Every structure is written in structure tokens, then in C-alpha cells.
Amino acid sequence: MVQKRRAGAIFSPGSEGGGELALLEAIRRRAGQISSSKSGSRIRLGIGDDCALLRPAKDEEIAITTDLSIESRHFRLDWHPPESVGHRTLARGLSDLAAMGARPVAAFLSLGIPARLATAGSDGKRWVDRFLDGLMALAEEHQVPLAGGDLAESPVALADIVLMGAVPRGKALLRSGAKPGDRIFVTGKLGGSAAELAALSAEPEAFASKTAASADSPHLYPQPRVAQGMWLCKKRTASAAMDLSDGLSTDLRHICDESHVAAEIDAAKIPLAKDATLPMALHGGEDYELLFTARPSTKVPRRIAGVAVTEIGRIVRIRKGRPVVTLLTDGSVVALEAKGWEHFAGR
């Protein structure tokens, strides 16, 4: 019989022995690293109550975002390492942060997992201590302090994340203000992560011992765009934002119908990763760049906080009887069909 227990009171002290106490305790001690630094200002009371307790500032709003890791669905035991699996599940958080240019101030954790991953492995070490590794060395990276969460044993890992960020009240980039003229961008390259996704289910072995320990894998470790979101909600650059997570072809379908706008893309314009191709660019997912519009008079930088920024399209008038995305290629002009990810869709 699973236990249920509230934010934050998973984390109580435990007892000296092993089991789901001092595994909890062990989480506690790990967070409370970041929790007590200068990141933690607007936290008033992290773990070890029943509740945490968040100050935000009088002139801020805070965002909040939720997202759940499945075993076999987003990341497999036997080809992703665990250190990976932790970056990752944190990384599809901020990144939607990023996205409304808002700053992350806590995290809340809810972990199940199989018992056999809390047991040592031939290494000496725990699958859930490595997994914590990697999710905290990206914690402490964005100075974002773990507050609180839920354990339970399960019959299959999974791990969800909510997110609180700040933004300036009234300031948070939304997915519905694009119109027609307004040019389109993306940070970075697109397709890296489809395309190292593709390279490990074609040869698991040789790619983990490729790219296992590199924090330049954008599948293993995608680098969450925070630092540019917030500077576009500073500079009040973008007319629309949201990040790139289900792929282009559906993520700017998403943008189009909040807007009530349609959009055309360049196909030659879109920047690639190595060894991606322009279908996986299209729709290949988990990439968790940032895609936004801006006003034509508003000049864009080439790049942004050291990350390139790249214009691809347009934003145009819904016309009838015309696609609402169209990639022009090749000097013709196509439906760009949503074939990013999508669940229950069959893709």
C-alpha cells in the first residue's frame, strides 16, 4: 500500500537506517545546497513542513508549469543514463519557464520508482542518487532550489516536476500576440536531439560510450533557454514566445491558433544541428530552443546571451483556402503539416 504524502512533508527527517526515510532525508540534505543560497530569497519555508511557504515580490506574477517523465515513453532505462533522466525531467520545466521569459525560484518533485532502482548497483552507487545528480547539477546551475514533493514506490519510474517562476506582472510572454508581419525566430539549432535519438536506437552501445558523459548531447542534456526568455520579456522583443518542445511544425501551429494567425516558413533558413535533417528540424521534438515572433521594427540581435538567433518566416493573414503554416522550399510553397509529437495521436 502506497502512503500518499504532501509537498514538502516527504522530505521530514528520517531515521539513521536505509529505506524511504533516509532516502528522503538524503534529497533534504541535497536541496537544502541551493535552498539556502541567494536563489532561495523567495522561498520563506522549503522542506520539512507540510507545506513550502513562497514570498514573491508585490510587482511580480508567478508562473507555473508541471511535467511528467514516463519510463519507455519519455526516456528508457537502458539507454538513458540516470543522470541524464534527472537533467531532463528538470530541463522540460524550465524550459516552459523560459518560454513566458519568466525566473525560476522552486522546484517540487514527485518520484516513483522501482525498488531496485534505491539499491546499489555494481558501481557502488543508487540509480535514484545518480538521477538526482543530474537533476541538481542543473538545479544549481539555474539557481533554482528544490522545495519540496512526493516518493513512492512504483512499478515503473516516473518523475514529475512543477515549476514556480516570476515575471514582471503583466509582462509574461504569451503564445497569443503574434500578427500578420511580425517576422519569426528560433534560439539555436533545431534537430539535434531527433537526430542523436535516431543515432541511439540505430547503435545504444556506441552511442552511450560516445556521448554518455558529454553535457554537449542536446538529447541527453538539453540546455533549457532561461537566460534568453527572460531577456526577452526584459527588452519586450518578443510578440509571442513558447519553446520548442513537440517540434516546429506543431509548436508554431500552436502559436498560429492562439494568435489567429497563419505562418510561412523558409525552409533554407532553418538553422540545423549536426547531422539532423530538415524533417527532423521540422518535427523531430525535445529540442526546448525558443521560437518567437517580433514586431517588424523591432531589432532582433543576432544572439542572445551567447546563444544564436535565427529569422525563418513570417507571420501572415489566415486566407481561406490556404494552409495556416506553409513551408516555402525549393521555390515552391507547401502545407507544413503538425507531424511533431503529439499523445494519443499515434505519433
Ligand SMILES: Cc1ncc(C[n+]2csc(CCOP(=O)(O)OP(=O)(O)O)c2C)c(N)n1
Contents of the next structure:
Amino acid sequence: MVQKRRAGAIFSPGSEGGGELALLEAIRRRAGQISSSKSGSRIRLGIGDDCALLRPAKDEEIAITTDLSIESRHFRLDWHPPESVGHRTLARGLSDLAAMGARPVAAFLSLGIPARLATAGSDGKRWVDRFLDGLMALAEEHQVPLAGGDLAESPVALADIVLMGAVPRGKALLRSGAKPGDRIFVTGKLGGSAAELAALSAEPEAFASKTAASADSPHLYPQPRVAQGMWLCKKRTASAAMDLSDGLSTDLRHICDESHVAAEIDAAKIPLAKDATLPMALHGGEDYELLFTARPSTKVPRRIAGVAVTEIGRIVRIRKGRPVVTLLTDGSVVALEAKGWEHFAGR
Ligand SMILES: Nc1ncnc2c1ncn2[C@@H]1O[C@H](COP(=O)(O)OP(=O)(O)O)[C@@H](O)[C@H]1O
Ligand SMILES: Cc1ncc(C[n+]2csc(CCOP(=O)(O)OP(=O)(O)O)c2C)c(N)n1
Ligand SMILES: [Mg+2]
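Based on the form predicted alone presented above, generate the structure block for the form predicted in complex with the named molecule.
Every component of the complex follows; first up is the chain already shown.
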């Protein structure tokens, strides 16, 4: 192994012991609290060696996902409380596992931050500790151990999360399973993240005290639908599924493309979150709810693990000259363009 740079060469070691090694030790201590308490852990070796070692069960497949969160793109230091940035970092990965019906097994966090975020501020707290508070609180809730990661000083803050999950062999929920005639459902409500982000950008000070997860904060503290995804998988209810990160208009298009089908959505049936408009629900993104389809004969409950499920439309055959996704609104039929979030699209 290449010799590590001297402690402090990466993070300046302030009075809080902010050097890389001290920070890593702090993370390791906190991570240990979850991994040791997790029963039936698949982790043989977590933080401390060159790799983590995991031992999958014979009858399971491993689901792996990675998501990058970058300052100014996914969060702003002057808008988002650090606890929210930590929570959102992990929530994005957990939401991808939920979309496949996978049970979370382990998380890996690669963190790049400017040195000042690893140094105590005027309130005596370091940004990085508050970030970890938010991330670890959600990790605790889902009993997912932090099994490794990487640390570096960076000109901007960024966090990449890798999530590993387990799903019964051959049973993962895919984007490609939808067929004409299937009904389309969403969990929870849509547009809440975009609505809260709009309020946050208008008055960030009003959100500075939101330092702990709460169900009425869909942007700062989205709740990944892990239990719901696992339920859909276990009961074989969903024919296709994905999570809503970019917005319904863009994400439903992904299901259509992967399944080679088209879709019709009833605007009036879309469950709007508090303060959300229809465009926010269609295109806002970051709701981290599940979008899934089910065969016409499949019974779909109104609630799954405490979260409402709403039927919003149906899968149809692709027809020449017809848009892939159509929106039925006030008796008229319009093409629903994929106007959700797209990187490199000039935002
Ligand atoms: N830089 C990359 N290299 C390889 N695969 C990628 C890269 N970026 C995205 N992908 C893959 O493309 C697919 C779609 O990615 P993305 O839209 O980011 O998914 P999601 O919205 O679920 O996070 C995924 O299978 C993802 O793993
Ligand atoms: C400062 C800031 N501006 C805008 C947004 C809105 N936003 C950023 S990325 C994104 C879409 C989801 O992110 P992406 O990187 O596409 O995640 P993925 O689909 O790959 O999971 C949205 C709605 C935000 N969260 N923060
Ligand atoms: Mg995206």
C-alpha cells in the first residue's frame, strides 16, 4: 500500500483534531455503533482495512448503487443544514435500493470537503460532524452499517455514497417489467421536495434550525421507501419499479423505455404534497417516492408499511405518432414531455 500522507497534510489538524486520521477515527467509532448492533450482518470486516469484506447469502443477489452529491448542484452550504446534507446523501442511495426491493446491507461514503468544514466554527461545531449526525441517524433508522469510504480535502464539498443491498435471487424489481394493461402507482405525495426547495431558496434562515429528520420536510429529509420496496418485492406485487429522483415525467419515461411500452397519467389523480403545484409534482424531482406498475389482476393495497399508495395511470402499447407518455387533464390529452432534472442540460 502507498504510504499515507502525514496527518494534517490533508485536513489541517485544528484544536478539534481535524486531521484526516482523527476524522477517520471519529467516523470509525460512530460506524462501529451500528455494525456491532446489527443482527445478521453480512459484513465480515468493515472500516480499517484496504477493503471491506462482505459475505452474501447463497440465495440472494447483491444490489449495488452509487450516487454523487455535489455542493451547488445537490445542496448549498448556505441553504442546507449540514445534517440535511448527510441525511440526503444516504437517502439517495437507500432510495435506489428500495426501488429494486433490496434490503440494505452496507454503505460506503467517499467524502471530499474543504478544510474549513473539518474545523470547528464559531458555534464550536464542525460542519463534518453535523453532516455525520444526519447521515448516521438515517443509517441507524435503517440499520445499515457504514462499512468503508474515503476522505480527501477538496475545493468544494462532495459526497459519494455507495449502497450495497441484498435481494432474493431473481426477484429484484426492475424498470423493464411493465406490460400494456398494467396500472401505474406512486407511494406518498409528489412535488413536496421542489416546494420546500423553493421556500428554502427564498428564505434559507427559516430552515437553519431544521437539524433533525421530520416527515414534513420532504426536501431536507426525504424518507427512502425501503420497507415499501421490500414489501413489493416480497409480495411480488410490482411488475416494474423505480424511485423518483429526477421527476415523474422523466422517470416514467425510463420505465417506458426499458419496458418498451407507453403510459397515460391522469393529472387529477397525482397526489400533490403540501404547497406543491402540478408542474412541481411532474418535473420537480427528488421526491424519492417509488413509482411502480402492477398487473391488472394484482391486488395493490392503499397503504404499504404506513405509506399511502395511489394509482395514477396505466401502461399502454407504443403507437406510432403518439407520445410515449401522455397526460390526461380536464378531458384533454397532451404529451407529457420529460422535463425533469437533467444534468448538462444548461441549468
Ligand atoms: N458515470 C457512470 N458510469 C457508469 N454507469 C453510470 C454512470 N452514471 C450513471 N450510470 C448508470 O446509468 C444508469 C442510470 O443512472 P442514473 O440516472 O443516475 O440512475 P438513478 O436516477 O437511479 O440514480 C444506472 O444504471 C447507473 O449505474
Ligand atoms: C442547490 C440545489 N439546486 C437544485 C437542486 C435540485 N436538484 C439537484 S439534482 C436533482 C435531481 C436528482 O439528482 P441526480 O444527480 O440526477 O440524481 P439521480 O437521478 O442520479 O439519483 C434536483 C431536482 C438541489 N437539490 N439543490
Ligand atoms: Mg438523475
